[in-house]
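One chain follows as structure tokens, the form predicted on its own.
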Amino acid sequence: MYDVVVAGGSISGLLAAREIAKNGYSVLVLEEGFEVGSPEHCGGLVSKNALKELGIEPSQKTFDSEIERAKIFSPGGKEITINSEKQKIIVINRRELDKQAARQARDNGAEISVKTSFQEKIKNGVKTSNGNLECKFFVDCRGVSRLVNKDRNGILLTAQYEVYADWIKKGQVEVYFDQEKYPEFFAWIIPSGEGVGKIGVSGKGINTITKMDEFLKSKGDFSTIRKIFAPIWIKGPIKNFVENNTIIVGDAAGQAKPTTAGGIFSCGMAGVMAGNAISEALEKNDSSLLMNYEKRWKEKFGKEFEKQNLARKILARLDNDTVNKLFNSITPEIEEDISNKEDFDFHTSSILRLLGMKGSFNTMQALIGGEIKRLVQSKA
């Protein structure tokens, strides 16, 4: 008997159990995989700060390095530059950040069951492929094949490999915009060092081995040593966190980034809500305490997750000959007004300032009118 079992040994299920176990309660987290923290879908770039509000100090095993600039570029080559310093972002090791979390747990009391599955709900408790457990509430971590066969509009699939070459330049985050090669969506060089990085490439209804072939040729001389493909989620969270003694956490309940899919902050931070307000609801004996988790989360993440879900809208309607137009309207002012934001974290702001700004605000109102208005009053 537990007072909490959590199905998914990720960073949201991680510092759910962390919480729980930390307020005294028993709670024990089921990974399907053989250990924590594989496969690593995930591309690895976080704030410092929001490691530090997720209660992490990134260990050097889980530090790779920090990110000094991004590039972006456009369908006809043009390339913006931001100076990145400000936002303090670092690439970290997905796996050992994971591992870490789980040591985070593990010390306050959590326990961990790698190779086992949660199978479905039973009465008064879980039914798993190691036998039936009994809990109190059950804590549904399971990541995007949550969500597969709800809303498979909702869905993309991307291809990350992890490649050695020349071309990767360790501190310099590269992001390619191409509306007929990765529509909906970019391909993407993310560093962990000189000379190594996660090479990705995503988009509506693409072919990802064929589309990350073709990127990595264009590039130049390469050796890949990893290969992971898997879905993302771009439509934002889903309506409901908490279903009867079932709270739903992470990318299981949609809470990564619908602009970039990144979830790191936004997920963990939900584990970490999701975990005190399950303590409150089991101090209180007072299942509708549970409610305090959906409330917090989107008092924190709701607007800004939004307005990222209609920026991206309003990508996916433009067509290469567009997106060129708007790459062209940037001046150097607007690149330093971005990177004088600290906003890695909460970034419509700039999309806004990429999207709105100057000689780029004319065209948007022509080509989405009404759209781009809703946006930019929803920011005030």
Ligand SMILES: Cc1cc2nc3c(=O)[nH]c(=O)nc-3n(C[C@H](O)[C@H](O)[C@H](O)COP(=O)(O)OP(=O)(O)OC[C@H]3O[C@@H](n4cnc5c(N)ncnc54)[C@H](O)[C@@H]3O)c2cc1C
Given for the second form:
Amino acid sequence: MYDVVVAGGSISGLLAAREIAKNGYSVLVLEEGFEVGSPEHCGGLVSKNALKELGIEPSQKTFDSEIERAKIFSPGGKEITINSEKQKIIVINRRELDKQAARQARDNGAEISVKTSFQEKIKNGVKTSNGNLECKFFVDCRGVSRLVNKDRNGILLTAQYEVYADWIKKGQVEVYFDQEKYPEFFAWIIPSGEGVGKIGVSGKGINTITKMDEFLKSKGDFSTIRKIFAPIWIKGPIKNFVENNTIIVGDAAGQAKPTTAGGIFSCGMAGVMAGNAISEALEKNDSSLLMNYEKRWKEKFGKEFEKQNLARKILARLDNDTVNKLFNSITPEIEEDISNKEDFDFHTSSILRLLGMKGSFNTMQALIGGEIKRLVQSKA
Ligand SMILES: Cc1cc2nc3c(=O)[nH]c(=O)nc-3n(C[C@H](O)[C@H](O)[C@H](O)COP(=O)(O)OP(=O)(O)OC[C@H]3O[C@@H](n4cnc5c(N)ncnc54)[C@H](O)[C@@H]3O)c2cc1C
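Starting from the form predicted on its own shown above, please give the structure in the form predicted in complex with the named molecule.
So here's everything in the complex, that chain up top.
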């Protein structure tokens, strides 16, 4: 008998367990994989502020490198450069980050069981691959896989390869927009060091393997040392985070950014908030307090995610010609302005600056005026 059983031993599940155990309640984390943190399917891009708020100081093993700039390319090849030093973004080794979170959960008294999968909820508990367990609350942190079965519309497939190549520059993230090659998304390079990094492609309805091969060939010589294929969810949070005594957290609840699918921060924070609300509910023996989790998460991320969703929908409607025009109207002043922002985790104001202001505004107004207006207005 546990107070809480968590399905999913990744960032959201482990941080939820850490908080529950810290508050003195019994909690077991079930991880279906052989190892916490594996198979890793993450670019590892995260801000230092985010990690601080999650209560994780990256260890030497976890920290890979610091990001100095992002280069963003239009379909026509125009590039803009954003200096990202103010945003204090780092690349972490995700496998190690999850292990650090597991260590914190364990040190506070949580139990973790790998190679054990959650199968279904049963009366007073859960059925697992190792038998039935009783629990008061069940936390579902199974990642995007939970949503794949519920709603395929918000899912994009990604390919992300780990690659050795001279053209991967330490400290430089690269993002490539092309609505024909990667409709509604983009291709990316995330360096973990000089000459080594993760290359990704994603887009609606594309064959990610073919697009990845084409992208890599266009860059020059390389060797691939690891290939990962994983779904991402880009439609924002699901409606209800709490269903009876089940609490849905992290990617399983659609809590990654709709613009980039980055979720270490927002999913990790969801874990922290869920863990605390569950502890409150246990302490007062009052399940209605579980709703504090949904309320707090929506207060922190709700508005920003709505705006990101809208920005993504706008991007989805643009053709390459329009994207090229937009890039051409981005002045060095706008680049500098965005470089001076510190909003990696809440970045719609930078997107607004790129989409809506200065020269580009008129083009965009003419094309999709209504949606832009809603985005600008929702800033208030
Ligand atoms: C290609 C790619 C690149 C990304 N890059 C970044 C990035 O650079 N920065 C960033 O912030 N985010 C990034 N993300 C997103 C980030 O990885 C996720 O948002 C984050 O991992 C979500 O954490 P989670 O704990 O909610 O779910 P997950 O990390 O998906 O973990 C779910 C866990 O549940 C386990 N599980 C599933 N089913 C069961 C079951 N039945 N029983 C027991 N266990 C189960 C899985 O094995 C897994 O360990 C990326 C995602 C992808 C796919």
